[in-house]
Every structure is written in C-alpha cells, then in structure tokens.
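The data below hold one chain only, encoded as structure tokens and taken in the form predicted on its own.
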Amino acid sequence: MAVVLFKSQTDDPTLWNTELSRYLVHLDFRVWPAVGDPQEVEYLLIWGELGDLLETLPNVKAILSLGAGVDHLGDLNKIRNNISVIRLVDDDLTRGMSEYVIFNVLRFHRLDQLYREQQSQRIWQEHPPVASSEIRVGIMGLGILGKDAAKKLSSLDYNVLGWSREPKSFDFCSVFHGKEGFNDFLEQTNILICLLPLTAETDGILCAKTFSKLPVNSYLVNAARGQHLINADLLDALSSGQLLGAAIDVFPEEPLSTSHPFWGNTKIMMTPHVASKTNYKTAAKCIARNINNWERGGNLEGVVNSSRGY
C-alpha cells in the first residue's frame, strides 16, 4: 500500500488524518518521524523545510505543500527531477485572502486610521468622501490569489492595476509586466498590495526605491511573505509621509519579537499571519482530489516550476 507521509510542526496530524482518510481510503497515512518502511512513501504532505528528508525517501512522487506557498521547502532546485512539487490550490484560501485585501483597501479608502485617531482625541471632524473609482489599487502578483482579489475589487468599482512577471490580460484590471512596466505601475498606485511569491527576484522588493515611485500619501498591504519587505524602509516611508499607513500580516521571523518597532507604530496594522489560513477540512479535500486524480493518470493541479520558485 502506498503511503502519505505528513510532516508539520504547526498542523494537527490527527485532524488531517481524519479528513484525508475520507477521500484517500486506499492510502496509508503516517506522521513523521514514524515513517515505517521509507520505500513505501510516495506522497509527502509538508509545511516546513525539507532538509535532507528526501534522501531517506527514494520513491516519493509528489511533495504537496500544506499552504499556498512553497518557499518554506527550501531550494527547489535540489529536489529530484522526477518529483512534482505542488502548492495548495483551495478556493477557501483564495476567498480568505481576497477578504483580507478588500478589508484593508476599505479601511484605507474610508480613512479608518484617521477616524480612529480622531476618536482617541475626541475630535468630531468630517472629511470629504472619495469615490472608489478614484482609488487606484495596484496588486503585485496576478496568480490565483491576486487575480481573485483584483476581480472582486473591480466589482466594487475600484480602479485596479496589476503587475506580473509576464504579460497577462484581464477585462477587470489594467496589467503591467516585467521590469519595464514596474515604475509605470507604481506611479499610478494609491494602495499597493503585495501577493507575490517569494523568489530571489522578489526578495526585498518592498523597499525605499519602490515606495519612492508611489504617489505621496499612499498605502501598503503585505500579505505575501515577510522577506518581501525592508522593515526600516517602511518605517522611513511612514515617517516622511510618503506612505500614510500599512497593513502587515507576514514577517521574516514569526512570532514577531515584542521589541520590534512595528508594535508601537500607530500607522501600521499588524496581524499574526492570519490573512488566509489553511482550513484542513477544505484543504484535505483538495489535496485528496489531486492525489486521486494523479493515481488515475490525470494531471496535478498547482504544479510548481522549480526554476521560478512558484
């Protein structure tokens, strides 16, 4: 019997086993480090670094991430060519991310930060309304998550712009691409949303140079990876007024140190990496469907290009 090996320090294997066993009745579920016969392991479900794990598992056919990203695995180019790397594609994850993005766009558009500050000072003062069509929301990354967020923001009449590595075309947003389109994209963006995968090219992309290209008094939302953001550059941009506010959900080190300067900055709204959490019930169904389809000779959904990192 083929084996599914589960490895995660943050997920409950009992809950996952209960759900997966409903759909993968022909597979044996094991939890690392209780691997049993390593030659029987064909599927690796994981959240965290691979390390040298694959050296002990000679017959793994697919590595399935328990989240939408795969950067947690480490260097994908070190994975054997005959192993497919699969990111989690789950409508529940997509919906959750769009909710987080829309929530923060509405906060910034409707001046929530300013009105909360006025409330703390007992100030009753109205500010002129701005139509959503006058707000230009720029989304970095137009994969499954970015595309869904862009489409839903467009339905709320926001002027949505998108930026991606390669040319794309959608009827609900204007698309810029590559290095040549990056500055034009930034110069037209009032609220910048980062939903990029983490790669060598995108590491540190949210930096002083990027912020300087945005119109003065812009906003930032980072729900991708903490390594995308240069923290000191964000603090400088907020201090100078180049940015009026930021919503940050991801950090290079989690949990965030209690001494980190973000905690005391009233222009930053922080959340503890909860923008879109994996729901084991819906995710297990998606993963099982993928494996069952693969077992029947079909194609896997969410296959990662190792050379790109996503």
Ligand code: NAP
Second form
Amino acid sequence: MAVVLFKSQTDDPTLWNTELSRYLVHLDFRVWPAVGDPQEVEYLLIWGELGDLLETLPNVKAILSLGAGVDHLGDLNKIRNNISVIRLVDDDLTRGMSEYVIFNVLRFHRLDQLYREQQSQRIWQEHPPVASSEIRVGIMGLGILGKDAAKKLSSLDYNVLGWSREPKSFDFCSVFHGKEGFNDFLEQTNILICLLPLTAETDGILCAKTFSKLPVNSYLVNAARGQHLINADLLDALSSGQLLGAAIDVFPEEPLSTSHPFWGNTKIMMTPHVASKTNYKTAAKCIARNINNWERGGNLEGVVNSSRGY
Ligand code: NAP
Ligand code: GLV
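With the form predicted on its own done, generate the form predicted together with the ligand in the same format.
Up next: the whole complex, starting with the chain shown before.
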C-alpha cells in the first residue's frame, strides 16, 4: 500500500488519482487537507510551499515535486534528513522544453522580430542570411533539460556551448563550468538560454553584469525561473542594444501584473509559464514507476541534493 497525500492549488487531484491508480496497484490517494491518519502518509505529491506541513506528517518517506523545479517547496534544508526530495524527470517535460528553446533560437536566428516589424510597416527588405553554424547558443544549466536542448540544437548545426557547476564533457557542445568559466562562456554566446534551477547562487544571475559580457546584439531566453532575471537590467540592455530581444516565460510573481512594463515591450516575447508544462498522464507514470521501483528496493530517479538546492 502506498499512501500518497496530494497538495496543489493548480493541479486536478481527480485526474492524478485516476492516472496514478493505473500504475500503483495499492494506492491510497488523499487530497490535502483531508489527510486522514497523518501517521499513515508516506509520500507527498506537491506543487507549492511546504510550510509546516511535514511537522504533522511523521512518516513521510519522500516528497515528489509535480514539476522539475523544487524551489517552490521553500527551504530544503529544513526538511528532515530521512526524507528524499524528488524532482520530476519526464521525457515529455524535457521534449516540451527543448521545443520552446529551439522555437526561440530559430525566431532569433531567422530575425522574426525584425521581419514582423517590417511587415507591420509594409517594408520589403532582405537581410543577409546567417548559417546556424555561425550562431553560438549558450545554455546555462546542462542538466536534464539543458542537455537535451543542447543535443537537439547541435543536430541543427548550431554552435552550442553549455555552462554547469561541475566540469563535464559532451560531444554535442563545449562545456564551461563554475564561476571561473562564466565569463569565457558569456563572451562566446550570441543567444543565451537560462535553464538553471533557482538557488541562492543563481538568484539574479541574469543581470547587467552578465549581459555586459555578451557580444553586443545578443538575445536572451529565460525559461527557468523569474527570480533569475533582474527585470530593470533586461529593460536597460534592450534599450541600449546590448540585447536585441528576449523570450521570457517565467516571472517572480505569476500571474504578471497588468501594469508590468514587459507587456508593452515589443522586444520581449512573453509566455505565461508554459515553456513546458507537466503532463499528468506521462508524469503520473514516471512518479508511479519511481515509487514502485523504490518499494522494490531500487533507486529513486531525480533525487535532489538539499544542500545544493537542486
Ligand atoms: P537539473 O537536471 O537539476 O539541472 C540543473 C543544471 O544546472 C545542472 O547542469 C547544474 O550543474 C546546473 N547548475 C546548477 N547550479 C549551478 C551554478 N551555480 N552554476 C552553474 N551551473 C549550475 O534541472 P532540470 O531538470 O534541467 O531543470 C532546470 C530548471 O528548469 C528547473 O529547476 C526549473 O526551475 C526550470 N523549469 C522550467 C519550466 C517552464 O515551463 N518554464 C519547466 C520545467 C523546468 P551540474 O550539472 O554541474 O550539477
Ligand atoms: C515548471 O516550472 C517546472 O518546474 O516543472
């Protein structure tokens, strides 16, 4: 029997229960705040702040995030050491993010913003084509999402660079790492993609100093978290021409207030945190496989290192 407590303001528990029941034969699915006997709860399936929830649930073994990020949970260091924190790893989520990244790289590469402006003014004017191999796409974060996007962009002949915390080596992109590799990475990047987790180290990393290291006329894609970006610095970089355009999917406060200056800026393409949405059908299958595997003594996939924050 797997006793699962579901807590989310944005996900439909009925759909999740139906889907999880297909793969977890002995499932006892409870929806917060109807916890039942709190001693029995083993798994917490959650999107949102943990708050003091764990204090009332003494036997939770694992916290399973309904998304790839775990920053929504709050301070991971406050979680008891015997509880595993698991982020969602799902090929469907990864595919969606790579689509969003490739879509925006193509838009910037093929001067979509400029041609749309020209169209609005009925201007027939060609701009010289640039080969994808001449465009350097720099991906911040080479984890599950960054690696897949890098591989796919490389297969389209883009010159792909990646930046991670630890050194690594791949045949589809050149890799820079750590603070010491950051400037070299930025100096060689024309289209900067942020796919980092939100941690104390990455908070505010998309700032004036970072933009100033990029070649003039670069582009930004932020599909990670709104707190990575200093909004005023983006607006400055766009008005100075340091950046020519940006695709922004995530915001520190969602939904974005209607008075926010991004709405009216034609150089910013905004989407409402939809770069890649959790699909309850594929995600439930991954989460159930993880639980089943663990109950049989196997390893969990997507274990978060709480002290690192991702
Ligand atoms: P992941 O597998 O944990 O990968 C994180 C990557 O970031 C790793 O390569 C890691 O380096 C690197 N990193 C972390 N801290 C760093 C630092 N201080 N300096 C340099 N590199 C650092 O995460 P993921 O599954 O790819 O997801 C990434 C994020 O995407 C999520 O946390 C979430 O916020 C966001 N997301 C957004 C959406 C959306 O719809 N907008 C959807 C899904 C996810 P190492 O490899 O060296 O550890
Ligand atoms: C979405 O933002 C996620 O973390 O999956």
